[in-house]
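Next up: a single chain in structure tokens, the form predicted alone.
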Amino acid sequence: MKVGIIGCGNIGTELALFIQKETNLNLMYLCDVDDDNARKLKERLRDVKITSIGDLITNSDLIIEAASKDTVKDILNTLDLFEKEILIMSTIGIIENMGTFNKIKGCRIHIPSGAIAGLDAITAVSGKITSLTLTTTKPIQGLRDCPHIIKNNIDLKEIKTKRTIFEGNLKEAIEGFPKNINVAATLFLKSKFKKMKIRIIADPETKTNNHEIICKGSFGTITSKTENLPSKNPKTSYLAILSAMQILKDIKN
């Protein structure tokens, strides 16, 4: 199986590495918006090439998404798909694109669990559900930049306790904070809940990225909460490339 990575930061790194060294997958193609990204991965792997999304797309049997959610629209907008595989770490592109995503037929779809547990319960609930909560809390280095924190002039350095600084719904949650929001995403795709509630909460004194998910319906009632630590880049949980690992491990060559 041809593999190629769109996305040469810290996850498509972690996820190429990885597939040279623990699968029986053919690592083949990269491509990234900065070259340079991409031509120093290039250098820590064996017999890949740097090509652009289309060739990668076109040439490529399972196509890992480790970019940006416009990629995820460039990918789900080619027009042939068709028995391809593909990985989407940035299910907020699926969101934003779900007329494109529903359409889609003949290829094979897989959403990582990411920094969350509990999905499969989650997805065996669906339709069921009456209330959902997300509360996640972050350290402040991973809040930095968010559209949400600048269009409300919050200082992050003045926060010197825990403190809500977002209560909303997922479209609030996706347009506040693009880049820190994908299990919020991720969250709705297997459970269908449409009137999801997220709560974000900066506390300068914690050093992981905490989500607590309590989900109640006729079945009762579903509580998860994980205890992540950040990977290289703090807006990113480890455990959501351990996660996307566990699927190139099961995905047969």
Ligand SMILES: NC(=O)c1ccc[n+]([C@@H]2O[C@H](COP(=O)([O-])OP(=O)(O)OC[C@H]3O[C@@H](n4cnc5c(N)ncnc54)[C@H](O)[C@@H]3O)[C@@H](O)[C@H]2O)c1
Given for the second form:
Amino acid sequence: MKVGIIGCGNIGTELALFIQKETNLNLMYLCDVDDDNARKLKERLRDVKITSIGDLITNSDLIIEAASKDTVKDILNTLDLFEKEILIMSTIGIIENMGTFNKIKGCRIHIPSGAIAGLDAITAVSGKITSLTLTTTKPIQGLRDCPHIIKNNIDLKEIKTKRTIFEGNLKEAIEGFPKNINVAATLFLKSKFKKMKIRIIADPETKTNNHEIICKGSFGTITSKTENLPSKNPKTSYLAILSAMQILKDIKN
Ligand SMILES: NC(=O)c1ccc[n+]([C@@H]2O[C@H](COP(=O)([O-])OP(=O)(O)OC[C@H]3O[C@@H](n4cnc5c(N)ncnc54)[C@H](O)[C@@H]3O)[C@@H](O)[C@H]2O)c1
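Switch from the form predicted alone to the form predicted together with this ligand and give that structure.
Expanding to the full complex; the earlier chain stays at the top.
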């Protein structure tokens, strides 16, 4: 299976090295808007080619998106995705292009569980949920430069103890935290529950990205909690990378 990776940053790099070391998949193409990132990763790999996003999509059997929500739009709008496998990390990009996503046929889209746990159960109870809450607690450095922080003049340096800095729905969470609330997008894609409530807490004392899900309905209550150590990128939990690796292990070559 010919593999192409879009996005040669933190996740793309870890997945590329993993593919060549631990799987029989044939990593052939890389692409990144930042030429340096693509070049640096190429130097650490065997026999890969840097290419354009269009050529990568056309020539790969398995497309790995580890770039940005805008890249997801480009992939979903590609006319011929027939029989391709696509792994999407920037799940916010799916939410923002739901119309196109729902129309796609004939290819397999893999959505890793990312930094949360219990999505198998949440998927199973989809349609029977009466309330769903995601509470995300992050270290201060993981929240810098988010639009919600800037818009509301929140001085992160002033936060000395745990503080709720956001409460709202999925749309508001995506607007306020467009790069670091993929967990909420993934949770929606699996639960299909439109009234999900999201709370974001800034905690100057925590070293982990924590996600607590409480899901209630006719089945009872599902509670799941992860305390994630960050990867090399403080905004990305290591578990998110491991969950994508697990999908790659499961894809039969
Ligand atoms: N699903 C999850 O649970 C989860 C968890 C963590 C991160 N993410 C998402 O995964 C993506 C990658 O995360 P990361 O930690 O590797 O980020 P990163 O910033 O380390 O790397 C992203 C790379 O993609 C490149 N890029 C950006 N836009 C591009 C485009 N349009 N075309 C080609 N390349 C482009 C950047 O230049 C960079 O090299 C982000 O969108 C992030 O929000 C998802």
